[in-house]
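Only one chain is given next, in structure tokens, and it is the form predicted on its own.
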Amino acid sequence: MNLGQVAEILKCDVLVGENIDGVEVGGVCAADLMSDVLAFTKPGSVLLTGLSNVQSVITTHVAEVVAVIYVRGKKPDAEALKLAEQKGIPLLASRLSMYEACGRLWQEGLGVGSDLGGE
């Protein structure tokens, strides 16, 4: 599955990035602490988080995450922008919850995208 299509299924706005149909979601991983997106999240999967922070995407980086979706209608601040351009890294935001939205990539045949999943 693309991120165009996770953008689509789950209602997001586009905040950074170009040609999001181009990149290749492996899995989701859904998490609020950073440290557990570092421990546990495979390379090549989608975050769900609602932290909005410049830590959100310097973990994304770090972890080799394709892109954050912030949840719950949260929006990153200036400096969690002005990164993910820098680095090339797709932020989008949907107004669903994270429960939701974890049930909506689900359904829709996107699987866990770490290693603790239930695949």
Given for the second form:
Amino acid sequence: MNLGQVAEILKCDVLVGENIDGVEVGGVCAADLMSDVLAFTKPGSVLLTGLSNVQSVITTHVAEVVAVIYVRGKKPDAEALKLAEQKGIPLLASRLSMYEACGRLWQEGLGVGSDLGGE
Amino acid sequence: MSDEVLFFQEFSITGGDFSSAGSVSTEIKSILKEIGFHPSVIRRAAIACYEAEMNVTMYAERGVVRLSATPAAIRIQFEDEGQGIADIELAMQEGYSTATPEMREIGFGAGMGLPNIKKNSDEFEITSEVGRGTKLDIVIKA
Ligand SMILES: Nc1ncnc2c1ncn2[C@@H]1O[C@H](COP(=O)(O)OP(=O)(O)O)[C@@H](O)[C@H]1O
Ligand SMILES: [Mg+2]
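Taking the form predicted on its own as the starting point, write out the structure of the form predicted together with the partner chain.
In what comes next, the whole complex appears, and the chain from above leads the way.
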């Protein structure tokens, strides 16, 4: 699935990023704790989070995550936006709850983007 | 010539400065990319570096980071002045944390940092003196 399709499923506003249809999404990691993202996320996943400060973008950059989707109507702060533009990391925003956002993506067949996948 | 030094640079970290926390790791990641290490090696180094940088920012007064790269390995040394760690074995346990609510608000303080730094490193050495500071020395093989 590509990021454009993900954006449609979650009714996202695109805050940073051009040509999001060209970004392949390998799976989903949902977390507000960045240490968990750094410990468990597979590269190529998309991050769903309610954490709106610059650490969300640095974590994404460091862990080779492809994009950040802020849930619950959260908006990244100015520093997060600036760094994302610099590094070319797409930032999207959805009004859905974390639960519904994950549920919708799971329903569409997008898998677990972390090392914590169950059998 | 695999021990030939390709790159050496020192960086500094200011304790408590959460607004620029992570900037050293971001810069180190760009440098490693420019040198041309394999993406999976860069990812491991960047993750370990970021957690270590956050620790210095959260728990120490100030610190220096020394990055050295050879064709065979990336070495990152952190040396801080601060409270130090009384029980390193305890600090290394997953889930152990003395982080404040403010630190949790920026996404850290899960007690996963040190174990994850170790997981991403091929060599890992930590020493600390209470009331003086902490030294962390990690090597990621190319
Ligand atoms: N540089 C440091 N100086 C002082 N204490 C530290 C340092 N790094 C880690 N610690 C201590 O070790 C604990 C565990 O660290 P870590 O595994 O990174 O988890 P976290 O940072 O989420 O608490 C910290 O809560 C802190 O008490
Ligand atoms: Mg930590």
